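Just one chain follows, in the form predicted alone, and it is written as structure tokens.
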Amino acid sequence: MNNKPLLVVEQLSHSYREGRETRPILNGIDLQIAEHECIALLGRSGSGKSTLLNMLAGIDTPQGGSIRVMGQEIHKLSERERTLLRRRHIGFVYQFFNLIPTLTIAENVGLPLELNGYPEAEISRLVGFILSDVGLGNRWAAFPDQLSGGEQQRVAIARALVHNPAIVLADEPTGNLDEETGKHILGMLLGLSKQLRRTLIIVTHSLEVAQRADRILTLNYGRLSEQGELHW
């Protein structure tokens, strides 16, 4: 594995207001993630896993510390610059799919390419390839409500990978699926990320999911701890 840091977090801190109280959720977190690594992030509900993921994507801004993605300190970028970095270099897989219901499957998957200014012919070519990879090459004209939950999540994975991002962030990608479907989706996400040599960070409650990763990180009381190295 290439050990070049792709993502570097230093002394990251953040807190929320709860009435008159301030509740720390991230407390001086340090983290380095290398290119092509698969990281599983565990933690109880409310521990800040999704908050951390959103900060790594530049969606939320930390109150303290720094985040460097591909050498850029994203917390110092303008909102437009963060949007462009995310659009070009980051793919996101959500628990609840977040597909646009009025767009076909092909249009949903092709949206990152369209936003990045790809020519129409290239969009069609790349969308065709990735839909075939996730086993939906014959469903390109369907709409999200015509698909099962597992199929919708496969579309979400295709959308996250189609623009060849350096980093894929997955927030409980199997949390809204039954156990059997979730295992299949997880295997697909891990396999495609490995095949395409993407850096993958998965937020999960499942130790079984985590054991498929290279490293397991646990977020507890605002601190990160590592549970040893595993291999997929």
The other form holds:
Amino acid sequence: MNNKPLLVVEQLSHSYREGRETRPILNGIDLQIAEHECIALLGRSGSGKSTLLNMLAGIDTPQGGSIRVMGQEIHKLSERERTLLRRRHIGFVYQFFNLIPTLTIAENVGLPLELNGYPEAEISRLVGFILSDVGLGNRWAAFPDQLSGGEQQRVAIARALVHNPAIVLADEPTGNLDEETGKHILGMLLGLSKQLRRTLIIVTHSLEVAQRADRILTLNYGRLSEQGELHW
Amino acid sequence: MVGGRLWRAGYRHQRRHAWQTLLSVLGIALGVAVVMAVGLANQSTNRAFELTMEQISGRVTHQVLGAPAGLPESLYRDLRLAHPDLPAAPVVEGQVELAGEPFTLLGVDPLSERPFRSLTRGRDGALLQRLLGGESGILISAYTATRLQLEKGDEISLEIAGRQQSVRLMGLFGDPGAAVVDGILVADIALAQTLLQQFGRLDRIDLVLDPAETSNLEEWLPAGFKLVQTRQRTDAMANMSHAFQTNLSAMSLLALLVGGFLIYNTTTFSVLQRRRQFGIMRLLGATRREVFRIIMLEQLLIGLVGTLLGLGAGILLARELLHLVTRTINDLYFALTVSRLDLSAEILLTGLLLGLLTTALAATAPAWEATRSQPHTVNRRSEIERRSHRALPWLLSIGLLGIAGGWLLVQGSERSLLQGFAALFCFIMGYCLLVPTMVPPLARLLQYPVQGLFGSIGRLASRGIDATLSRTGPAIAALTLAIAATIGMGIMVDSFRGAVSQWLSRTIQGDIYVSAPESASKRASAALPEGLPERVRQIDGVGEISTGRHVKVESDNGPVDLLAIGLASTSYRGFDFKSEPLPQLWQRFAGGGIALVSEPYAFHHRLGTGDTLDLLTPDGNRTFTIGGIFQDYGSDRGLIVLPREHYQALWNDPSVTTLGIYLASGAELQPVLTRVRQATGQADQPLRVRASREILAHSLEIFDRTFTITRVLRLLVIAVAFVGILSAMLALQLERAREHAILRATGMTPGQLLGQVSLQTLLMGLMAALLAMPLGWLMSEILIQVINLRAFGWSMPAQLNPVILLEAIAFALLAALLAGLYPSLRMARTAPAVALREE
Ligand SMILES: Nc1ncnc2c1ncn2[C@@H]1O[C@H](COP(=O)(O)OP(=O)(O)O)[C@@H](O)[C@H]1O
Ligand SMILES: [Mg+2]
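Now that the form predicted alone has been shown, please provide the structure of the form predicted together with its partner chain.
To see the whole picture, the full complex is given below, headed by that same chain.
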């Protein structure tokens, strides 16, 4: 395994204001992630996992510390440059509200490709491939509300991977699903990103999934610990 | 490049919310239609005026004018002898009716016409020959002939000063395809004099004059005549109706403003509805600029469709408005026939730009807001609401600044009409920004009574308004503006009518009035038969009489209406002075040298009590001191009043135009009326004898007629507002489909839901109506105290008719109720699961 760090986080800290009080969420996080690594991020609900992931994706800016993605200091980039970086190199799967309801499955999956300027022919080819990879090859014309929750999440995974991003961020992608479906989806996500050699950071509550990751990190009281105790 | 998928998402969103999109389109279409229609009507009248003037004036540079009685033909002869090389043409001009339309009858001398006008040349080369050969008849433009289906050789019937006269249509002038000339009849000067019954008199002498020669000619002219520049004259005439037209344009812009608010509101909704989507797009790497652009393009497309529809509807509407505008101009200013819409590329382009610009302005803020959608906050509704509550102090300050700016604008100038309109705009925008800040306290205030009346459903309904301020704020602001506009215009028209009606009953002091029918002359009203006042005075039951002579005289400031009055003992009460008149006014007035001027005249020419003004009499200029400035709504150009004995002596004109009869004490109206009718019926011309009641009613009828256009505009603004309310409420409630589904799922019956939704929309309608009242009142104050004064020179007290306020409340509630109905019915029909499932 190549050990060049793809993602470097140093002394990251962040707190939210709630009325007059400030509540620290992240408190001096250090983290290095190498290419093709698969990380499981654990932590109690409300511990700041989503906050951390949003910062890595450049959609939220930390109050302290720095994040380097593929050699670029995120906080030194303009909003536009951050967006372009995300568009090119990051795939994202959310717990819910992933898909655009007015676009078909194929259109949803094709969106990142289009934003990256792929020609239409290439888009339909890639979308076709990835949709059959997630087992939805025959549902491309459906709209999201015609799919089950599990199927929707598979579409989201396809969309997160379709443009070959270096990093895939998944924030509790199965939190909304029943256990059986969840397991299936997670297996698919892990398998696909391994197969496609993507770097994956997945927030999960499932130990079983965590065990299949290269590393397990736990977020606890604003700090990150490797292989730490799980408190939930 | 903005991609096809973002487009498709937007397009499908609009299709799924077709109602909302449709109302958006309708709002902008109505706004543009109103602006277009008014613009087209104004432009068409102006164009018709220009064309008519061009035909009548031709290459004339100067005119010789005289006293109301006109110029003696001898003056023309003398001029010809003294200046044989000077191109000069005698003209007789009068007002006649053909087929119920006003026409200008132009009497010309075919021999001297050549350097001036092309009227007698026409297509018919032999026309001049035939005129010279003594053939008699009138000419009409080829365009008018086609329009009225007249042919050469037809006998046509003209109505002149109340009498029907038959003349032969001798020929046509002008090309049917050339610039449209309408509303002009041409005759040989002798025929015109016969028709108009002004033998031996001319109305003016037209000249083509080198500027160097003017002083020469002025010296030559005998006293009592005046040399004026034609250009100045036509400009002054065109100016007469400009204030009226500017007001129409401003009111039409109000409709567009309401339409713009509508777009703003629906765009805000459609963006808020899609916050999540935009969040996802941003997450996937769509830049802010891309998101902004896609929304702007989408809204501009909607705006474009609306604008194009509006242009079409505007043209249709313009045909109707043109009729109203022309009628008002004919009633108030001058005779003009406008039979054709003047559709130019410029005005269409202006309409297009206005529509798109309004859309762009209205969509910018919501589109910008959309670029700030962040995926990690999309499901935090409280975050949006927190942010909108945090914006309140800003809105408050900017709103107050706007109002302060409006106030400064009003104070900054006493006369600028444009500044008046700018101030109005500032007040409106400022107030609309304040509206969202007033919603939370108002909601709290209403919560208790509503809860008391409707229980928990009531509480839910009122709490929901404050809790979703980001949506309800703009919606209520839009409603407020719409309702306020109707209130403001309503109060204005009402106050105007009230003031006119009061003024009329004060001015019309006599019991019976006798007058000649409409005059054919543009300079003097038709005179009553000689000796009539004396005969009437003998009639049993007649106490006193007052006499009036209405003419147009020349002043330093151009032509002005003059009323010479012989007052009855109580006539003085008819004058209401706007400021303290000179001491012992009536004594001095009777003594001569004193003129009373009307408020608009004093305003337009910046005159005050004690100032002087010059009037042209047959013996040359005479200076008068202004004894007082009185209220008068008869003309927005102004009126000068002199005592009749002095007028008669100075202008050598013993004629009387109107006779006011005051009943002797104890006399009954009806028998006296009958006796007066008998006495006047013997005259050889038909006279009008009317009780003061009839005159009052007739005058108010004319007033109402001239204000029809304003009323129509108000109705159009109401229509736009209605669409606005409907769409705002509809969007709001449809957006809550999910929330409603949850309520249904937790056990609320469809009936209860219907109740809750209706209650909420009603509450919002009520809030808007309440908030609209101060704004409506403010708008009417500005319309009355600033706009009307600056445009017309009329001041008047504001009159608040409660009916207008009740109307506004009823209108707001009705619209709100209607808007609440559809979403709740739809919700009641859908299974909650389906709604929950929809994003
Ligand atoms: N925009 C925000 N404003 C205020 N508090 C926030 C905001 N976003 C997150 N929080 C708070 O920060 C904490 C961490 O949130 P999050 O990162 O979503 O936790 P996790 O994903 O681990 O469950 C939570 O207590 C949450 O309420
Ligand atoms: Mg989370």
